[in-house]
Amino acid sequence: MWKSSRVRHRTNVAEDQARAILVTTLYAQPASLAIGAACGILTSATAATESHNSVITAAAGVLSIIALARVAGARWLPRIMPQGSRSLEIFYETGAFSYSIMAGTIAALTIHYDVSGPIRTLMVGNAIAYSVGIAARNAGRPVIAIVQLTLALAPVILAAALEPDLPSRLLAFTLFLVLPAMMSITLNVFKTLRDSISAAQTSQRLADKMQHLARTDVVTGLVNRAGLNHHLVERLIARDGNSKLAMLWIDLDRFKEVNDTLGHQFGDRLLIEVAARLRRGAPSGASVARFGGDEFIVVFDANNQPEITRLAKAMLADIQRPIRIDDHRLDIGCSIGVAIFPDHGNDLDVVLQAADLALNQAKLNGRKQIVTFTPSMTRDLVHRKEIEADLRLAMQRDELSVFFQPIVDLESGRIRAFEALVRWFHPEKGELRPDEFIPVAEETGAIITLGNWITGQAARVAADWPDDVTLAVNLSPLQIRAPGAALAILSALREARLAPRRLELEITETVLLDHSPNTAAFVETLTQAGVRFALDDFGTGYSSLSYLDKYPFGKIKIDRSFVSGIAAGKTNAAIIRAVSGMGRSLDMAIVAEGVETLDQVEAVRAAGCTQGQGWYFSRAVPGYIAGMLLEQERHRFAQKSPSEHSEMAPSSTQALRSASLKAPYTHNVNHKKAI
């Protein structure tokens, strides 16, 4: 019932839509109103002088006064009241129905007076023509022309039937039969132009309705790129010249891990929460849309910085409140790019590139932070392009080399592994730090072609080492999560011919943190095949001690941060103390990355650490060289006798280090985050 109501409240609607637009057609062509009422006025007239009566006069100048009211209301009326109001309507009624009796009235006076021939003639022509032509002009209207077509010709009709002679009853029969022929195609005029403005307006309201799908996210409600796109370039227009036009572009952080592990419905909801605070949070007449995936765009009118960034600091905080859904409460983090215009640009495109390069700066400093665009960025993007075309040139030309630094047991000072660690030494630009490319590659998908190619190349030199020394190999987030991963390692260590349990992979705790059941697959897959896995920089992420149990890991590397300040104070003396207890009940090694120092060895291994790696053992070296030290290391251990092995730690690992030291420099740079 309620259905039907709204269907009925929709069709009255476009009903009085469609009355509205044909009441204006009744003004539609004021030239013909005003031919029509010069015709009438000089008939009229002619048949006042040629008749010379009285009655003939008088009426032919009542239709004079209303035809000349007519014409002067049809150009003055709509310009002062609604089009298609009622009054409008009404006002035409009364000056058509007025015309066209006193048309038709004097038609019939002529055949009632017997004037001469001619004059009869012209007045009953005139008032069968002025109905019949207004039949068709007024047909929007149909109840207007039927009333004007009977009011002109039913006084002729009258007239012509009360005279005695044939002819004139002839006539009237006629106009008898004339007037349901013209109400008839009145009335199919009618329907046509109301059955076309339905239609036009149905299409109209379809298309009104596909362009607002079209700018429309059909998720949150809010406007979509397009629409965004719609948007700006009306406010563009409409902004006052010393305003601002802020952009903020806003990145959720962690939304893939929500859709992985509770399903895209939910993933949807925690979308649509988002722009409900985004709309809330944002000023009033701001544009906010969805730009896609995880990411939204607010852009408002501002009048400077400082305000600015007061309603981004506002809207960071609002996103980060706890938000519940169902029986879970998911902490969501977002990082926002802020650019200006037209501080930052003053072309919209320009501008919205400036955003996008500052929150891609605010995820590189480590998410959950609002960044303001600055030049610099442009020229960061400039040099990120260079380095990633130069990269794919290099995996290309033999440019890059796999370089590999040990790994000490503090105990007796031998080499129980390396690592693996990429330096690329350009042609131009001499050698570039890892830093600087390994970003780049994990940016646009290269780090997975170059770790596998790391790996290959590692495990190839790894090969013709003792047996109980391992290689170890950081891998990427990114190449983890790759289609086919662990077969690609796999069958990079078949055509190396180095035995799974030589190869030590190296993952960090950020991997870890998205729960995807494609890693778990990965570290299954390789377990079972013999592979080993390491906590790589323990203490800097979550360090959840769920990893522990969840994955196989038979090593945990201590970061670096904590082993430089161990000799300084006692906290992180005590952190690695409890990560070592930690490990020695768990069975597993421990290893103490960045070493510089003696005083940091013998800290370190009085702290529990196992195993050793940094600069103070070997900066990393070239495959050849980690040869030449396991080999100086087998003659050194082989000219000791075993009494002489337990005591022997520190002159083993001075030995070492003396002999790195003489291995040709490569730049002393450790980066192994990404590979």
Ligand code: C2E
The other form holds:
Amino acid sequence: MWKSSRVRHRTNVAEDQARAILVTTLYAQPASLAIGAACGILTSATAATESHNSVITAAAGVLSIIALARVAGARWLPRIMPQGSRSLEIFYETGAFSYSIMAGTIAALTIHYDVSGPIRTLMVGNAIAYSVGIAARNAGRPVIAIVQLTLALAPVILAAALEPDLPSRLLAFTLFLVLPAMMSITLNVFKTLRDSISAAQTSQRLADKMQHLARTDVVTGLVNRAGLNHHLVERLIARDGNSKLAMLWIDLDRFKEVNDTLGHQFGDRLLIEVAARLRRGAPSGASVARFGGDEFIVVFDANNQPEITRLAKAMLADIQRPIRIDDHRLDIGCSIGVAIFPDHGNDLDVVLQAADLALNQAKLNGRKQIVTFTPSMTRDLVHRKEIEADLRLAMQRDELSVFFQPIVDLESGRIRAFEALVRWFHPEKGELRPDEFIPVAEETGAIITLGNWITGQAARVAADWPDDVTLAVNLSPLQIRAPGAALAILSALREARLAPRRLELEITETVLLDHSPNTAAFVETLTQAGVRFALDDFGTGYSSLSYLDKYPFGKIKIDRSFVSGIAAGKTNAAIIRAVSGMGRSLDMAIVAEGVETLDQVEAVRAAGCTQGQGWYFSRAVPGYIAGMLLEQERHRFAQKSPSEHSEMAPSSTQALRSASLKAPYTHNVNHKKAI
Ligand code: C2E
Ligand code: MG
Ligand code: MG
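Alright, leaving the form predicted alone aside, put up the form predicted together with the named molecule.
What follows is the whole complex; the chain from before opens it.
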């Protein structure tokens, strides 16, 4: 019922629109009205002067006044009255009807008063021509046309029918037949006109609908990329010279996880909720768009940077409020990149790209934050692109090598493991830090080949070490998700003749975030084979303890950001103590990363760490120096009595430290430098 009333409403609207258009046609050619009026005045004036008949003269006067009023009205009224309005139509009707009846009446009077033949012919002809012409001209409003036709011809028919002579009566009869014929023609013309108008309207409506669909995101109902482009162009045209246009590029942090674990329908509902929050949080008049996936763009006018930052902060906080869908409570983080037109570019695409770069930076900085574009980001991008291109050649040109940093037992001072750390000595740029090129390798997927190469190289070196020294290798998330990743590692170990139990894979929490079955299968296969796992950089991510329960970690590596301040700050010490206590009860080794001073060694040991890694002991060194360190250690411990072995005196650490510091770090081949 609701639907049918809606259809009826739509039909009425369409009819009203068609009617308005047709009313407008009445005034469409004011010139034709003027010519008609001039002819009417001229012919009736002629009839008046030639007939010397006072009734005809009076009628001619009335007709002339009406004709002049109509011409004047047609010229002025459409300017002061709304187009197609009923008042315009009424004015036209009044003028048209009175003019028609006067034209017909004057012709009838020339018949009635038996005015001279030519004048009678002139006026009768004039009335017939007018009525037939008007029936066609005003077909857009058929009622008006038919009434005009009838009013102009009826007096002539009547007067001719009352004449005694046969030709006059025949004229009456013929004109009588003209009436229905012209009516039918008028109605036909009207129907054709109306149909074509409504067909044009229907296709316009369809075109509008298609355009709307093409510019709308079906999931959220927000505009999509095409829609946003359209909005942006409109905004640019409407913008006044001083105002700024803020562009916020928003990315949800854990959307993929939600989509993968809870399903796409759930993901869609989450997107709908985020879209609603953005709509609510954006200032009125803002354009809010979804750019596919979990990315949204909000564009709004702003006066200054603090205003933009304030709004962006409010939106970030709103999205990060827990979202409840069915029985699930979701905590979705988000990152926002901000760029401003025209501060960051004179072209919308450039500013949008700037917002994207800022977003990328927000993600690199650790997500859940707002970053505003700075020109250095473009330089970084260029730098990253260069690295991407160079990295492909680096492996072929033998510019990469694997270095090893010892991980020392804080009790005995012995080296328990070496962490393999990749080094790139670029022929022009010098040494590049892994932090610069590993993320690029991860983005491009090159990390899979690179990672396998590192594992193979490191395993070959480690195969020469004593049996109780472990090799630790870092793994990137993408490496784990690659098909056959576990088998690739096992075959690298086989080739290098390194027992799987001597390999320890360092993974960060981000690897585990996706909870994907692939990750679980990867860990399971390698654990079965004897490979061990360490949780790297603990304390930098979510630091969720649930991973420790789910995955078989034998070691937790506390990030160096906690270690660096431990000697001075109490809070860090308390955190390390808590993690160590937990590690002990779960039978895990706790490694303090980035130990640089003796004070730190003592502090982390006192806090319960069992192992240490850092420059205090040794920097990462080439494989042959790692071998030398182990050799020196063997000699040192062989010289000591068994009782001395058990205690980890700072002196033994010192010994390793001085031994490694004395070691020849610069090995001339390829001028590679240990760091
Ligand atoms: P990470 O796994 O946490 O590695 C430890 C980082 O701390 C290394 O940086 C090491 O040189 C540095 N480090 C060790 N001791 C100290 C210290 O006392 N003070 C300071 N300030 N730093 C110290 P590096 O080699 O630059 O590596 C950085 C990160 O790059 C690594 O962090 C790891 O996440 C990644 N990475 C390095 N090599 C590889 C690799 O072969 N594969 C993968 N996937 N990632 C790697
Ligand atoms: Mg590591
Ligand atoms: Mg680490």
